[in-house]
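Next up: just one chain, as structure tokens, the form predicted on its own.
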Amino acid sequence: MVAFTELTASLLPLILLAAFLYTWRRLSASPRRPPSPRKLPIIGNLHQLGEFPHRSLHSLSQRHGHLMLLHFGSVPVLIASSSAAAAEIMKHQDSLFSNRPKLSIADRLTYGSSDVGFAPYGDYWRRVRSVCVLQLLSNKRVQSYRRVREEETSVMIDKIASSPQNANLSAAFQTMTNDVVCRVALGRKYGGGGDGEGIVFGEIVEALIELLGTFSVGDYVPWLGWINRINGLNARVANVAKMYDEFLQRVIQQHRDKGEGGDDGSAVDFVDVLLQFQRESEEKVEDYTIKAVIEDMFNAGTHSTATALEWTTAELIKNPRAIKTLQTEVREVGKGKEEIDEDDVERMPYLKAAIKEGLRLHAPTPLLLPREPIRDTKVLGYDVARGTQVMINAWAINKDPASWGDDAEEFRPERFLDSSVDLRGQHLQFIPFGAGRRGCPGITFTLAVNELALAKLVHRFDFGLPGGARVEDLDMTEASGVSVRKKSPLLVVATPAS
């Protein structure tokens, strides 16, 4: 018994370091997940994204961090919001992030996500994206389509000058961004024409763009998917899927009945292109691979353009200096013209500063679309398993103080003037078009559009705002969607300038 008790006792340090090894290989082995909010059976987080989830995000991450692990559902969703943890995700790790998790309502209006934007990372996708970058987006195509934007944008001009004292700017961003648009992509403008073709087509855009923003409980909870046949949101999708189906088709028909566009590259549009496209790939392309890719354009080239336009406009008017600097220099550039063109606007510095502070505080899309790991990984330390949704908070990134200074929340052009920081994802303190692989493909046409119009409108106006009302107390209030736009449109006493 008493050699028992002896054995025992010099054995008991053995036991003991071996349970201790054996329970640090058990905690070094547990993933590190990245700090959580606390969530409720069932429906995880979802309850506190609220009505500007973008916000509500910000609001969570500076109490949890700039990388947290939030539930919506049964899903694991990354939220980053800092440029180091976008930098993690869409440069280092980017082709490993590049993804795209699978959403109902956009797999259902996109082809089965056959578009650029939600396809899934592999050769089809790299097939269909160099289509877009090489052949649609390219410098010297968006160039070619230089007419187009002078002409549209003169039509704009002369319709605000024609009810210049409740002059709805918002609207005639939206008009603007469409026509170029339908002419860039479809050979015409579909505005409202007296056959009514041009309505319903206006009708589709619009309600595709809803529907695209629009939550499916299912996707987070499946067990809920019933709730869109009940309220009546799947039937929304099939029929402004088939409306938009059937719209393309004969389009794409009445270029294939008239024949290939000019030799010079002006005439031909964006179907004319795919078509081309199709005819000469040694690889089949289907007629629902150039649906979704035009879809595309609309998605981004008409609601985020607008949108960006929108906002820059007013956070011009809403800052008497501003925009009193940018008509200086504006009008100096065009002194005796009676019209500016593209060329004047490449000597306009504080214009094209205007234009990226007016996106660093207001992104078209403050979250970019979900990306999704291929396989397990770790990102800042933390562990992050496949399958998880990645949400990247552009617009808390882009107004961060860390990276803007004490007065990131304000209006100020001048920040960009001696600075090399630029918008087309080389720099992850500004990301308002995403980055990497994954990063929008129509930056060019995008500034090449807003660029055009700001400049000709605070060529030919002053700008105040109807009643008397001081333009400091201009409403910036944001609407709801997955591109956040003025909740009230942007109604202007437009004056000639003297």
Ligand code: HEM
The other form holds:
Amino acid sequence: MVAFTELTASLLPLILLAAFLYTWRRLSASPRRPPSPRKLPIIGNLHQLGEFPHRSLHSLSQRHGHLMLLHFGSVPVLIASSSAAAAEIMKHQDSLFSNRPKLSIADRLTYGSSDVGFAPYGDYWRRVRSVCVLQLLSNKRVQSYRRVREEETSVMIDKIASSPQNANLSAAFQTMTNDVVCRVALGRKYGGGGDGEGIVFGEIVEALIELLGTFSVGDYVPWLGWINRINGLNARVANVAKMYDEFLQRVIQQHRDKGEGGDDGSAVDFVDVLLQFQRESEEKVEDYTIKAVIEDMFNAGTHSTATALEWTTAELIKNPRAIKTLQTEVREVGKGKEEIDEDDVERMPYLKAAIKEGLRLHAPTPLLLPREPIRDTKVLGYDVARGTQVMINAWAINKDPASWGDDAEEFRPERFLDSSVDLRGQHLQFIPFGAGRRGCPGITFTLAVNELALAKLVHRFDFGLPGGARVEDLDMTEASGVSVRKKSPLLVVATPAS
Ligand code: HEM
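Return the form predicted together with this ligand of this protein as a structure block, the form predicted on its own having already been given.
Following is the full complex, with the preceding chain placed first.
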């Protein structure tokens, strides 16, 4: 017995050393995760997102840091809220973070993520994105639609002029961007007139966009996935996907029937370009690829373009000094002309600065599109596991006083006049279109539409608010959704400029 006690006593230091080494190795090997707000069982941090996730996440980041790890249900989600964190993800480790998480609704609406926006990072995405960048949205192609933009912006101006006392600019911008994208993508307008197809198509696009912004509980708490069957969400998704598919298949067939685009004197549209790509590609291109890519043009291109124009115009109306400066510039360039054209726009630096400033304060997609690392990595010293969803709070970054100064919240286009900061993803303090490999390929397209539309608007009209309301009281409340619009439509009194 004595011998046993002595043996234990002599081994004790060794046992303690082994226990210490084991604990130390475990601790030093355990990953160093970014700070996390406290989470609840099952839902994690979902309850903290609120109606405006970009705002709630910004508040949380002020307490927990510019890189946080949250949990949406069981899914870890990394939130980046500074330009340094964004640079690490979208610049220094861009290829590693270029995957998109699979989101069930988007997946079903885009033919199993066969579009550009939701396709997983890899060869398929590279192919479709390069068609998009080189064939559909290149400078040259965007230039080729100059007439469409000039005509549709004129139609918009005439419509506003026809009911100047209570003009709904939000609706006018939405119709104009829809009509431009329809003509450019499908070859004609589907705006609700005539054959009834327009009404159907407009409704399908609205429903698609709404569903893409709908939260699917099964993506984050898999065992609750059945809820989507009970609440009818799955059925709605299937129905909209079917309607879109049938509509676009008809459009494709009509294009095939008329032969190669341009042969009958009509302009070449995106469906023509994609059908040509299908004919000439060495690898087989299915019809669903064409339909998915065209769908992106509507999902990604119409609402966001109209929303950007809506916020910029609202900010201008709210800031009499800024709109006066803009009107002076535009009216000087357009002196003696009936209408502004795209050559004139090139001589309007304040106009371009105002559009940037609108996008800075009101990024239409404030949290960009989510990304996912393809393997475990480190970000700013923290461990981030493969499969973590990554959200970049562009809204917070675009108005961070550390980059933009104490007046970061103010609408002041002048800040861009002598600045080299651009919006094409080179400057990570200003990322309304994202950055890196997955950055938005539609920037040139959007700017061409919005610059011309805004120039024509302020050339032609002076603006006031209905009922004599003061412009400084203009309601700037946001609506909830992935693409953040103004909650109330922008209603104005548009007086013809004297
Ligand atoms: C003001 C207008 C627009 C805004 C604010 C906007 C914003 C964005 C953002 C934030 C992303 C995600 C970027 C990222 O993950 O880093 C994106 C992606 C995309 N956008 Fe835009 N966009 C606009 C207009 C357009 C237009 C007009 C088109 C096409 C006609 C378009 C097509 C796309 C596509 C295809 C993607 C997916 C890119 C990829 O995943 O590889 N966008 N856009």
